[in-house]
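Shown next as structure tokens: one chain only, the form predicted on its own.
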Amino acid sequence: MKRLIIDSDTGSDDAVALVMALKYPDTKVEAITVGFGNVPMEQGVQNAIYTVELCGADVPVYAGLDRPLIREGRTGQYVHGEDGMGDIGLPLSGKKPAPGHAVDVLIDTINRYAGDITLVTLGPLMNVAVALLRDPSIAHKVNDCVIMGGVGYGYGNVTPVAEYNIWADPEAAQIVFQSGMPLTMVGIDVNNKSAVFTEADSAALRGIGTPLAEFCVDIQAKLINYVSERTGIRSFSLPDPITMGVALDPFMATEVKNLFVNVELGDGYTRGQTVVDHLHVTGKAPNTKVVLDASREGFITMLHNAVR
């Protein structure tokens, strides 16, 4: 049984990926916590019940930061809409996060099963960095934190060389980095390669035919348009989904490195920028798997059976 806590800053692709863990053979959910990011962190709570009441699970949603540890937050409502959903009309109001805060749930789940945790993250790193400072030790008690974000090699996607998960809060970011917890990184480039889909793979999921895979299709709308008005194709990537997809299945990730990433802490564009020491010069020792490639074939297919 593998045991998973996901933090999640619930937009559209964050969904697919809760979609993924949550029908997973042999895995177990024990939390789902929310910071801000995509969303401010109230709305992604209401659509993280909302994807667990879809997915017919009993998972527990809590509720964390709602804002960066120091910088003014800035959401990706442009990207994903204002519900961070799709804005389709999906009834995401009105429902209570489990009792307690996200930051103790963290520490408390962790040293229950310490050793046997694999967290998930799929937003901004403000409740993981919070729960460090908190309790040290539970950084050398988790299996892995797998982490979607950054740029393993290539371009980010709200910066130059940023990637949007570790630019909102860099800060947080670099208290996870240097934290010594062990860390597999799946950045945007990874994305970019295996977890784009076009008109005819979109068709495909969407022609599985169940309730979840149009839900899967349907919260992307806005997603799709602010793709197709910038580079004139209608797709869109599922980044959170195919880290999750290396987190169910490690083997999914195809090349990986042990190397040592820092997080640039400035301002302009290099903001938020993981600096990959690729040929080891800063002398430093590696922190973190970087994934820098992941099969495309296996995460298809891992989402489509998630969703039948």
Contents of the next structure:
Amino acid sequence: MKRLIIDSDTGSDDAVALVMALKYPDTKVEAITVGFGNVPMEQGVQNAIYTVELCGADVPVYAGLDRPLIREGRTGQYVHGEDGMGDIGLPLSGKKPAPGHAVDVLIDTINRYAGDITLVTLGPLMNVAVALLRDPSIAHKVNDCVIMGGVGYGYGNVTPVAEYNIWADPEAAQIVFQSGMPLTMVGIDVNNKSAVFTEADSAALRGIGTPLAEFCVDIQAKLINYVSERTGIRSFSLPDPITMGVALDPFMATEVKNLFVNVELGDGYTRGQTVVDHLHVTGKAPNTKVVLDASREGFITMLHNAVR
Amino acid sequence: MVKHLIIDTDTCSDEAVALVMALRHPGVVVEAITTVYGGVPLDLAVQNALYTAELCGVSVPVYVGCAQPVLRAYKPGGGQAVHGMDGMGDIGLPLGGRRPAPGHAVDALIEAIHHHAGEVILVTLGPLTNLAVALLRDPSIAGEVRECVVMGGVGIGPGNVTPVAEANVWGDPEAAQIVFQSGMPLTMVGIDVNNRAAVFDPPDAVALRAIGTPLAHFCVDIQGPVMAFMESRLGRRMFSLPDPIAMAVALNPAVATVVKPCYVSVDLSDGLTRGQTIVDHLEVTGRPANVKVVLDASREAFVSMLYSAVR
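With the form predicted on its own already on screen, would you show the form predicted in complex with its partner chain?
Everything in the complex follows now, all chains and molecules, and the chain you saw is the first one.
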């Protein structure tokens, strides 16, 4: 059995990733920890609890940091909707998170299952960073930390070179990348290659006809509008779910390179860029398994199975 | 009324004197000493604090805190070139084998501040890593501290580790920025205040040591390497006591004679300005003041408090 902890800024694509993990066979999600990101932390907590309940799962959801470590944050509500879940009228309030702080839960759970736990991060990395500052030993107690964030090869989605999850809290990301924790990075470039849903793709998914299938497509409403306005194409993509696919089944990653990755902390367009040393020019030892391609077919199959 | 203190320290020779002052001050209870890397690596800071508390005959829990800054790796050695390899003057003090209290300094800070909400005076004598992590984990402590007196930064004038940066803030600029932005009531005693009011030339050192108690001897004897360092760098035989003058301000705010509320932020870039405290004296940023910046202190009041502590 695989044990997971999922750290999430639960918006519409995180929710799909949660569905995939909660419905995956032989997998136990020990905890869902929530930080700031797509939506304010408190909204992320509500969205995660709603998704867990919809899956009929019993997994504790913990509140974590409600802001980045050093600078003011900016949410992704302009992308995912005010409620982060497409603003389709879901009842996303009034639920209580489990008692305890996300940072403490990360530390306690990783220590309890030392050597037997996979951490999956779907948002900015503030909860994991503070847990590492408080107890650096957890770095060596996770089997792997699979990160949706950064760019392995190519361009960003929030500045020309930076991806949102890293850009939203670059200092936190740098703490994680420097920590010695075994890391697998699934960048936004992998999403762009393998997890874009055209109208036909989303019709096929929704056509499965279960409440979960409809949920996974319907909550992307705002995202579809946003992408459509920006690119003229009615589509959406699922960066967190493709990352979850890699975490649940590492064979999903079809091209992986072990590389040194550093986060740019200066000002300007490069702030939050993952600087990936493809040609080993820094002479620094690799710290990240950078996923450069993933199986679209494998991913779609896994997602379809999850909502069936 | 009893004053509740928490002291966060990278215990070296001048922190030790500050600890003596606090532990011996009437009407003060030191609830906890939390330790951090800085002038010496963390394990030495812990032992030096435990030794000093024992020498003062005071039972106070000493907690182990963070061994590394928030973002960049700690490079030991710089502080040891000033304070000695053991941080306590290398005079052969038995600084090993004592046991810290169980629990992490970050948790101890959070719990002690909640326990005495509204009453605690927090005094920081080293890099601000422990306090920053505590604030990230529980931002509500910012509003529960009566005052946090920070030895660090520069109110006006030069630094001591780069031309413009002071060692404690430079030691973890990101942590300092987290603390300065937190909303916690802050009083900053910069290295400039030390340079004005807490320099000990040889006659001053002789007078302090002449009090003749073991504590008086301790406070002077552990400063040997500092004196040698200053002589080699500045051509002047002296030591100074930045942490004790900050402690004096914490124990009696009237020791601070010039105090100006200012907006202070920390430079986080690379190069010589990294770790500089940018003090907005002329209010050009338009931002509200977040720090009471001490710009001068009474040397007489400080020296008299120090003498009372070692007597």
